[in-house]
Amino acid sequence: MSFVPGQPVTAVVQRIEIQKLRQGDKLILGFSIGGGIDQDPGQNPFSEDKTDKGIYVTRISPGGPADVANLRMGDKIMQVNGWDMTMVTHDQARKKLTKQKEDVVRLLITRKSLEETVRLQLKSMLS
């Protein structure tokens, strides 16, 4: 999914709800992120055109809460609990995801395979 800054973004999205795992006084999500408007998008392996400064899932802990919720490496996080994540720094994204008062994180994500599935379905409907 590519975009032009300042222009509307069209994306196929999926909702994912992650129940955080409590370990002592810590709440664990089971995934890591990369990206952000303060990061070099050229270093992001999931940015197709190397200009996308979005927040991407870079690692999933096998068997962890994110894995159980079907979050995948390479997913682009569009929202966290209703908060827009398309123009945030890496640290802002991390803080939204790790709020200690929230046991559940509701994500709106997009992934390449979702877009491809919709494209194929539209193509078959138009044929």
Given for the second form:
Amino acid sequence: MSFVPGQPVTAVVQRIEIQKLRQGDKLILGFSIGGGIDQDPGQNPFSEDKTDKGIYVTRISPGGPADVANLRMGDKIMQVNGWDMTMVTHDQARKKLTKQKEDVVRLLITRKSLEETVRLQLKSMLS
Amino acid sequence: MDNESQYSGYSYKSSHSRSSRKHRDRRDRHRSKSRDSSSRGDKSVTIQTPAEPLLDAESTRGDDRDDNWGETTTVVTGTSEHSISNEDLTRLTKDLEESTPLECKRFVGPALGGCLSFFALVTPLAFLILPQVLWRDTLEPCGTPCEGLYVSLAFKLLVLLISSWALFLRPPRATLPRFFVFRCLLMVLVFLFVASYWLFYGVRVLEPREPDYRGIVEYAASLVDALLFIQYLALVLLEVRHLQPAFCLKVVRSTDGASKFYNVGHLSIQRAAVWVLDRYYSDFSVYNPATLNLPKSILSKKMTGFKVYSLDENTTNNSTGQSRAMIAAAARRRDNSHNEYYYEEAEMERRVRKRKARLVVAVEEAFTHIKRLQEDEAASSPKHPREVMDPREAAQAIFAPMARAMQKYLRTTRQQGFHSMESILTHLQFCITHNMTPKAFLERYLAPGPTMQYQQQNGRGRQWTLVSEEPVTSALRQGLVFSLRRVDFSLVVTVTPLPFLRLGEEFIDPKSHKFVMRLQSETSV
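Having seen the form predicted on its own, could you now give me the structure of the form predicted in complex with its partner chain?
Below: every chain and molecule of the assembly, starting with the one above.
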């Protein structure tokens, strides 16, 4: 998941659809995000490359909508409803996720284990 | 003439006259130099004797005079810029060696230097006066230009006199083993210069009885100008050249490894040695022979090695094998002395701290017994008649309660040789007089001070031997090593040049100092 400026990023992604849960008068997703281009990437415990300023899932509240939808801690969010999340500030990411008019978010997330899985599959298919 | 045993080589400014001290120094230097081997035998180091004022870390020597100093090195103790030359001195010493007693030799050096400088200063005046005296009638009168020259001559001579006094008329602080190259160079220059002026004067003026007086006055003025320039040269060579640092000297004391680094300029080895010794007396803590050795309890364990017996009948070529076997066996044996050393050190430290605490408390208590009598209190004394004491009596009065704690502390830290009861009392009196607190009084005893603190101020010189593989008048350069030896320890000096510095420049726009917060926020969505 390392990124070279100016080059397109390729990653194996998984599509996750989360239904927002109404709690009081707010719609919540049940997870926390960290990261952003205005944040310090060196303190991100989930990223492999410590210069990666993407948005990461830092906490999942158990039993919440994100947990139900199989979002895992440490996932990097690449897109939210079509909006790119790889080059956004923390606040912009939060805004994209908490639009009160939408009650479902479709995320494209990537994680390390996805790549491993795909590679293994390819190997087994080819051999 | 004094008969007490003294040392030369490193004499301090004292109240004694310069010449007599130099005389003592010169004599003792030569004496000790030639009897170096024998003097070690009658070394007497005085420790733990209350009557003896101070431990002279440099041991005392015998008293008898030695007249058999066949001297091959010469000493120049210049006092003015025109100090005596080495050649003159060797010539004179050969002459005076058998005939005159040593004290005359003392006066020869400075006297000749003084004579030469006096001669040089009087020469212009002589140039002016001689024609007036000898052939006044035939002289052309010269009006205002001559008077202008007189005035300038007078002022230049005055300046020469004052600056010579200020710069060069100082008692020397050290006698060097070889002559001081720059000084000799300068006085040879002066001598040649003045002599050549006299030569020309004699040939061109005195003989033909030159009537042009103005020319003579100008001649004298040019001599004074040239003398001023020679003095400038002397100033630069002797005083200024060595000010800019060029080398770093590492000075290590051979007995306990105390070391310091100093920056010096371009000096010869002997001058650098004097410079280092200057700093040694105020920077290095005093040499305490009692603190050197590991405790006997630890060392004795090592002594009991085991013997190796060879069963071979041929023992001649087995000696090296035997010693090697012993060394290997000793190395293999499990050695616990480091353990004992560690515990011994810890124990010693604890003991010192305990004694120190007792001492501090005792001194604090003792100081509360006296207080300074104010002026107005004396008037009200009839109410409580108190005994008024002077500082000495006050010191004696409060010394008693702290004496025992002090003695125990000094004994534990092995400083008892440096401080006698008399010296402690004197110091106490000094502290009381100057309103010092107990802590200020104790500062002298809690840490070993620099060697200067323990020196007696009786004008004794200190004898040091400069040991060097290079000739001592050669200049310092990289990798040079020389050592300064006293009887029981030595200072090893290593010379390294200071690194060449390439200084670059970087301009920082003051507006470029901008900062952002490092955030690591986590938002729940």
